[in-house]
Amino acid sequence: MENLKAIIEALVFVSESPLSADKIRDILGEVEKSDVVRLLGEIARDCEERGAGINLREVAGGFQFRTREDAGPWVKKLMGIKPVPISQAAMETLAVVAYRQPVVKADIDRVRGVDTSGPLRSLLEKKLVRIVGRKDVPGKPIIYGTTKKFLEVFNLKDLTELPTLRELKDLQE
């Protein structure tokens, strides 16, 4: 297939969420996912070497083209893109459901020590948090966990990607 490389770069490009190496090889068809993977490595070379104002990065399990950081003010002023603000407690709330997941509301209630059901429900409006289920127990308590717009938004490939308490430690010091 000619031009594989331009291709790839054209479905990322235009697709709205992270395209995995798998479905892009799904849409080729007769290509082999190795070469999938390494044609993705030389696009974000590309992109590195010759200063791009934007980077293919890695992201909730797939590929996205990203804005530099350096470029993001203006990208945003042009788009008239407000941050979209997350409260304290959404934060907070957050953490404990992307470092204890899979959790039930009682548990994240319990390490805050308050009740969660305002940031919990501002999380789930922004999309970063989703039901994952219920909780085989009396009254079936329901399961939260983060989403991949959370990945994205976080730019993290996956939940591993999350720093550790100690480097969490180690920043407040």
Contents of the next structure:
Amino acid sequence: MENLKAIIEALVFVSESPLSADKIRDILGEVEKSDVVRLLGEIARDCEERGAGINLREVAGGFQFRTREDAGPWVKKLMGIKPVPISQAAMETLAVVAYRQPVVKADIDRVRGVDTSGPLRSLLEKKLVRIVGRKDVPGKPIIYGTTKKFLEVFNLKDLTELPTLRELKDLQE
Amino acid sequence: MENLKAIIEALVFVSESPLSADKIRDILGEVEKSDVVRLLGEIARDCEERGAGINLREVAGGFQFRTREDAGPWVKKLMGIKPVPISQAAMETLAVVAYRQPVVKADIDRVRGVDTSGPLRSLLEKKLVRIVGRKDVPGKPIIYGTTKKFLEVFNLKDLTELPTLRELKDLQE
Amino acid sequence: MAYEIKLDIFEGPLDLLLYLIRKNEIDIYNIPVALITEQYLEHMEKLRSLNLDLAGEYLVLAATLIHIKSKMLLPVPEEEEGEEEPDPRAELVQQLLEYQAFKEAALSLAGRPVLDRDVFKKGAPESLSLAEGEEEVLVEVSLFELVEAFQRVISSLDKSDLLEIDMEKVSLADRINEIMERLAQEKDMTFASLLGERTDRRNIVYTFLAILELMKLRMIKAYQAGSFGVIRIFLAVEN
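Alright, leaving the form predicted on its own aside, put up the form predicted in complex with another copy of the chain.
Next comes the full complex, and the chain you just saw is listed first.
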């Protein structure tokens, strides 16, 4: 294929959700995945270098074009977007779920020292957290985990990209 | 504004419909329309020159990024594939509905040996299963059946073409 | 949906304690329990005087602090060599450190380029839609929340309206059919507007019962945007 890079750019552009290198290879057929990955890297670099209005980001296991940060205020104005604030309580709850998943509510409550019913419900509604299942202990408590949307919203490639949690020193030592 | 060109590029990128130079000027405020038009021209030229996957086109009184023509076949291939992600539980439930329809929830629960409220609800949401009516027995339970979309998604001419459960799973992959 | 992160003063007793430790520039591994307990209790008093309803968790931590304080006042009994009495503060410190780590992680997460707040993808921000590849776990408005909303609607109505008795007999089935018809036309309606169409008690109650019944039958769904957002009623299936 002659214009492989351009075609990959077009595919990522039209895709509504982040597009994985595997998916691109499947679409294109006789192409090596390594070439797809290399070209995606080139596209990302091109955007950076020419100071483009959009950047290629790796999120939730795929690639997606996103607007550059300093365009944010104008984009919000154009689209009439008024961000729904995530409360500090919900952010803390989200952090505990993200790092400790799969996790039950009792554990989140213990870490935060308060009841997290409210924040948890709001995170479920925002689809940043989901119910993964039930724990096989008495009372069958609900197990929570983060969603793919969580990765998309916070611009994370995958869970391993989470900022490192400060090491907890064991005081007993 | 420093990165005026990049911001305009970002605005055209996020907009769902073609964006006019007037609208861009309104959003940005203290900017001349002539500058906006000039920068839009530059963006269009940049795309052409670097042989990008997307081009800036003037359509319906505004500007819009469109994929380059030779990417067309691949874009169609990408957009044509609409995976309907279905959990194992939902697949089983769907199979019971498909083969036993018209069927009430109690029967599905009995066949699967677990409560199917969750999977059933998700199938209703995905419009693969619909409510057909109510059974004329005490409690008037809801009767479920599959939809036309179910046939479309699984590439079935009609219900007589239903494959086995195993084949159904393979179709997903 | 787009997001913005808001900072509150205290997110709970541990947060208050961390604040006091920072304010006093205290080493978290060597907390002067007497001083901190005193300040903690003072703050609880302040919060109470602001008419803030203090959750039980604040009281629990106050009790824990007082307990640790008293333990530290007791003379340390002579122990056999090598056997050291654990620091009574150890457990609390561990908890504080853990909480602090997550608090920092939350800040760090919020500091990333957040979608629909800092960066944007093509097209309108999604609202209730799920990311591709995810099984939907419906989080609907609970009956408890519906009852709360019902009480809000009732209390916002004019009392005199409520006293009027509509002689027209309305059956639950009629109301159910009406609601289904309205929803088929309007696609979605707010809970308040559905209830508010009727101003007499009997009709409001019947409308509410009809909504509950339809929810139970999974003919309709109720969604709420945010914890105190408007409750919207949707048809569960389009005809």
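We call the rigid core the largest set of C-alpha positions that still match within 1.5 Å between the two forms. Numbering follows the first chain given and starts at 1. No experiment lies behind these values; they were computed from the predicted model shown.
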Practice task
Establish whether a shift of 2 Å or more occurs at the C-alpha of G139 between the two forms, with the two forms superposed on the rigid core.
Solution key: yes
